[in-house]
Amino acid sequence: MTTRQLTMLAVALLLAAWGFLPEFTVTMLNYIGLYALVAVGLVMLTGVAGMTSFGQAAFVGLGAYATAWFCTAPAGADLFGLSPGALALPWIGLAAGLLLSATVAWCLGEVTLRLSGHYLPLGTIAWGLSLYFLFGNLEFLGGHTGLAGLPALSIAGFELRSVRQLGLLTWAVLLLTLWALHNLLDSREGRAIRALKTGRVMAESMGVDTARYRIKVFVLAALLAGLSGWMYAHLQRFVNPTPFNLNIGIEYLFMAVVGGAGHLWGALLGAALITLMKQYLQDILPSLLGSSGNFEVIVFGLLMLLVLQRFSDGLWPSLARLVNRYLKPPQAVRNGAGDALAQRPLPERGSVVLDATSVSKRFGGLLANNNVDLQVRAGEIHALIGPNGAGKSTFFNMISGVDDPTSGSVRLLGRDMRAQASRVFAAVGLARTFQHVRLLGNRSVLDNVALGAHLRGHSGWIASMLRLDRTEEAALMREATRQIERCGLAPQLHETAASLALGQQRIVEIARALAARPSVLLLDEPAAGLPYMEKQALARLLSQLREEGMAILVVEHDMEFVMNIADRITVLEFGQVIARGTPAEVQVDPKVLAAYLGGADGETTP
C-alpha cells in the first residue's frame, strides 16, 4: 500500500462511518477540521515560510463577522436589494470575509513582513490584540454580546443545518485544501516558498522576488484562516469577539508547532490533539486537583516544551516515520516527458557582457572596493583573485545585485544595473554561486538545482495548486536532470543536499546556477573542498561552457586550478586592481608576487 493509497482508504472510512459516529463525537470532529484549516496556513506561514504570526485567530474574527453582518444586518441585505434570511446571504457574507480578510492581511503584511527577528511576531501579537478589542467595541457588530440569529448554510436549495451535515463540508474543504497545498509545494512556486525561510539571499539571486512571495503567502494564511470563521460562524449561529483573541491565536500555532510546522498533515494532527487534550483536560484535571481552574493551559506549556526539546520537527515526521515502515516507498523519479524550455541566446562570443566601472564600496570607515575596473566577454573564463580581505567578495556581491556600489557603475549585456536587486540582475542573464554554500539542505538536488530555473516556468499558483502546470513542471525537471548529470551528480539526484559533502554541495550551486541558462555565471570559489579528480571534471564543465559561449568569473584561491583554466586574470589587494593579464603575465608580475602568490627571485608559480 502507498501512503496516496492508505489517505484514500481513510478519507473513505471516514465518509462511511459518518453517518453513525455519535453527535459529540462529530462535533469534535467539526471543531477539529476548522482548527486545522487555520493551522495548515499557519504550516504554510511559519513553517514553510518562516514567518511566525500569534493573531491568526484575528482572521478568524474577519471571515465570522463579515458573514455574521450580512446575515443578521438589514444594511446588509439592502446593500445587494436582498430581503433579510435571504439563502444567498452567507455567501456574500463569504465573499466579504475573504475579500476582507485579504485586505487587511495584504496591508499588515506589507508594514509586518519588513520586520525580522523577534519585532516579527511581536507586530503580529499587536494587531491580533487591535483587532480582538476593535471587534468588541463597534456597535454594528453586536459590541461584546456579539450577532446572533445567523442562517443555516444552504447548498443547491438543501440546508445543512445539523452538525453533521456541516462537518461533510468543513471536512471537504479542509481535504481539498491539503491537496491544493501538496501540489503548490511540489511545483515551481514552491519551491520559491520553501526558499523563504532561510534562503532568501539565494533565492532573490535565482530570480524570486521574496519580498512578493512572503506577502502571498501572508495572504494564503489569511484566507484560510477567514474561510475557518466563515464555517465556524454558520456552525454556531451566533459570534462575538471570545474565541478571537490572542490566547486562541497562540493554540492556533501551538498545534501547528506541536503537529509539524513543515508539514501540512501535522496541522491536522495538531489540531486534533491539542482539541481534544482542550476538551478532556477541562474536566479531568479539576477533578483531580479538586479546583476549577484553567489548568490545561500549563499542560500546553509543558507539551510544547516537551515537543520543542525532544521533536523538534513536531509530531507528524515520527508518526509518519512509523507507518513509512509498513507502505510503499513513493516514486522519486520527476523528470518525465515535457516542453523543452525556452533557450537564452549566448551574446557574440568576444563581446562585453559584464562591465564594472570605478566600482568602489564603503561600509562607514572601511573601504572595501576602490575604483574597481573589470570586464568580463563572452566566451572566456575571467579569474578574479586576491589575499583574504582583499574585497573579492565583496566585489561579487555588488556586480550580482547583493548589494549596492557606494560609487561606480555596473552594467550587465549593456543594460545600467545601477540600484537594481539581484533578481533583476538573474532575469537579465546572470546566475552565480556563493562563497558559503546557500541550499536547501532538507530538500533533494533536484529540487535545488530546479530552484534555479525558477524565471524559466511561468505558471502561477492557481495553476499549481490544481496540477495545471504539470507539462512545464516535468520540462524545469528535466531540465535539472540534464544539469546535475553534466556535472557529474547524477547518482545523488534524489539524495537531500545537506547530505552531500561540502565539495558536492558546490557542484550542486554549479549545477543550480547553469538550470538558469545563463550569459554570465558567477562562481565564488568552486574548486573548495573538491578532490583533485573532482578537480579536474570542473575545469573539464567549464572548458566546455566556455566553448559554448558563456561568459565565467570565477573567484579562486587555488592557483594551480586558476591559472589551468583562466584566460585572463584580475588581482586585488586592500580593496584595489594590482594587476591584469594573461596567466603568465600574472605569475611573473611582482606586484603580484609579493602580495599573494609568494613567489621571490624570479620564481613562479605553476
Contents of the next structure:
Amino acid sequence: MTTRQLTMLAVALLLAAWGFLPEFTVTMLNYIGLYALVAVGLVMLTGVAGMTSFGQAAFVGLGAYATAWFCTAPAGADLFGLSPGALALPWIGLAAGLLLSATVAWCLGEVTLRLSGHYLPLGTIAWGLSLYFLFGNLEFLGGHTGLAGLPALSIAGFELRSVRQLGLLTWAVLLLTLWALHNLLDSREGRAIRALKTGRVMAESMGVDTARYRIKVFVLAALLAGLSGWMYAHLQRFVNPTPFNLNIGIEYLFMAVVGGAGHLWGALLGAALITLMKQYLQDILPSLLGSSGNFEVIVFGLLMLLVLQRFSDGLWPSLARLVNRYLKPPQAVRNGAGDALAQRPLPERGSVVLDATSVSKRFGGLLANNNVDLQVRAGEIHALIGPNGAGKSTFFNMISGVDDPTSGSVRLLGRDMRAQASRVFAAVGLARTFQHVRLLGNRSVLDNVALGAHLRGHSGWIASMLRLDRTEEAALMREATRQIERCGLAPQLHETAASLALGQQRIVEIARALAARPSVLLLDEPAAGLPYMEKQALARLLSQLREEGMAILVVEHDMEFVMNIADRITVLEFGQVIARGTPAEVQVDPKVLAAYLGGADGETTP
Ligand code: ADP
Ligand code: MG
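Can you return the structure of this protein in the form predicted together with adenosine-5'-diphosphate rather than the form predicted on its own?
To see the whole picture, the full complex is given below, headed by that same chain.
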C-alpha cells in the first residue's frame, strides 16, 4: 500500500462510519476539523515559512463575526437588498469574512513581517489582543454578549442543521485544503516558500521576492482561519469574543507545533491531541483533585514542554516513520514529456557582461572595497584573489545585489544595477554561490538545485495547488537533474543536502546556480574542501562552461587551481586592486608576491 492509498482508505472509512458514530464523537471530530484548518495555516506560516503567530484566533474571529453580522443585523441584509434570513446571507458573510481576514492580514503583515527576531511573535500578540478587545467593545457586534440567532448553513437548498451534517462540510473543506497545500508545497512555489525560513538571502539570489512570499503565506493562513471561523459561527449559531482570545491563539500554535511543525498532516494530529486532551483533562482532573478549577491548563503546559523537548519537530515525523515501515516508498522521480525550459541566449563571446567601476564599500571605519574596477567578459574565467580579509566576498555582495556599494557603479549586461535587489540581478542573468554554503539542509539535492531554476518557471500558487503545473514542474525537475548529473552528483540526487560533505555541498550550489542558466556565474571559493580528483573535475566543468560562452568570476584560495583555469586575474589587498593580468603576469608581480609572503595565511602562497 502507498501513502496515498492509505489516506484514501482512511477517508473512505471515516465517510462510511460517519452516519453511525455517536453524537459526541461527531461533535469532537467536527471541532478537531475546525481547529485543524486553522492549525494547518499555522504549519504553513510557522513550521514551513518560519513566521510565528500567536494571534491566529483573531482571524478566526474575523471570519465568525463577519458572517454573524451579515446574518443577524438588518443593515447587513439591507446592503444587498435582501430580507433578513435570506439563504444567501451566510455566503455573503463568507465572502466578507475572507475579504476581511485577507485585508487585515495584508495590512498587519506589511507592518509586522518587517520585524525580525522576537519582535514578530510579540507583534502578533499585540494585534491578537487588539482584535479580541475590539470584538468585545464594538456596540454593533454585541459587545461581550456577542451576536446570536445565526441561521444554519444551507447548500443548494439542503440545510446543514446538525453537527453530523455540518461536520461533513468541515471535513470536506479540511481534506481539500490539505490536498491543495500538499500540492503547493510540492511545486516551484513550494520550494520558494520552504526557503523563507532559513534561506532568504539565498532565495532572493535565485530571484524569489521573499517579502512578497511572506505576505502571501501570512494571508493564506489568515484565510484558512477565517474560513474556519465561518463554519464555527454557523455550528454554534452565535458568536462572542471568548473563543478568539489570545489563549486560544496560543493553543492553535501548540497544535501546529506539537503535531507537525513543518508537516501538514501534523496539524490534524496536533488538533486532535490537544482537543481530546483538553476534554479529557477537564473531566478527570477536578474529580481527581477533589475541587474544581482550570487545572487542565497546568497539566497541559507541562505535557507541552515534555513533547516539545522530546520531539522538537512535532509528533508527526515519528508517527510517519512508524507507518512508513509498512508502506511502499513514494516514487521520487517525476519523468514525463513536455517542453524543455526556455533557454536564454548567452551574450556574444568577448563582450563585457559585468562591469564594476570604482566600487567602494565602507563598514564604519573600515574601507572593505576601495575603488575597485573589474570587468568580466563572456567566455572568460576571471579570478579574484587576495589574502583573507582583502574584501573579495564583500565585492561579490556588491556585484550581486546582496549589498549596495557605498559608491561606484555596477552594470550587468549593459544595465545599471544601482540599488537593485539581488533578485533583479538574477532576473537579468547572474547566478552565484556563497562562501558559507546556503542550502536547505533537510531538502534533497534535487529540490535545492531546482530552486535555482525558479525564474524559468511561471506557475503561480493557484495553478500549483490545483496541479496545473505538472508539465512545467517536470521540465524544471529535468533541468535540475541535468545540472546535477553534469556536476557529478547524480548518485546524491535524492539525498538531503546536509548529509553531503562540505565540498560536495559547494558543488550543489554550483549546480543550483547553473539551473538558472545564467550569463554570469559568480563562485565564492568553489574548490574549498574538495579532494584533488574532484577539484580536477570542477576545473573541467568550468572550462566547459567557458567554452559555452558563460562569463565566470571566481574567488579561490587554491593557487594551483586558479593559475590553471583563469584567463585573467585581479588581485585585491586591503580592499584595493594591487595587480591584474594573466596568470603568468600576476605570478611574477612583486606587489603580489609581497602581499602573499607578507600576508597572514601561508596556505595561499602562490
Ligand atoms: P575576503 O572575502 O576577501 O576574505 P571579506 O570581504 O569577507 O574578505 O571582508 C573584508 C573586510 O570587511 C574584513 O575586514 C571583514 O571583517 C570586513 N567585513 C565584511 N563584512 C562586514 C560587515 N557586514 N560588517 C563589518 N565588517 C565587515
Ligand atoms: Mg571571503
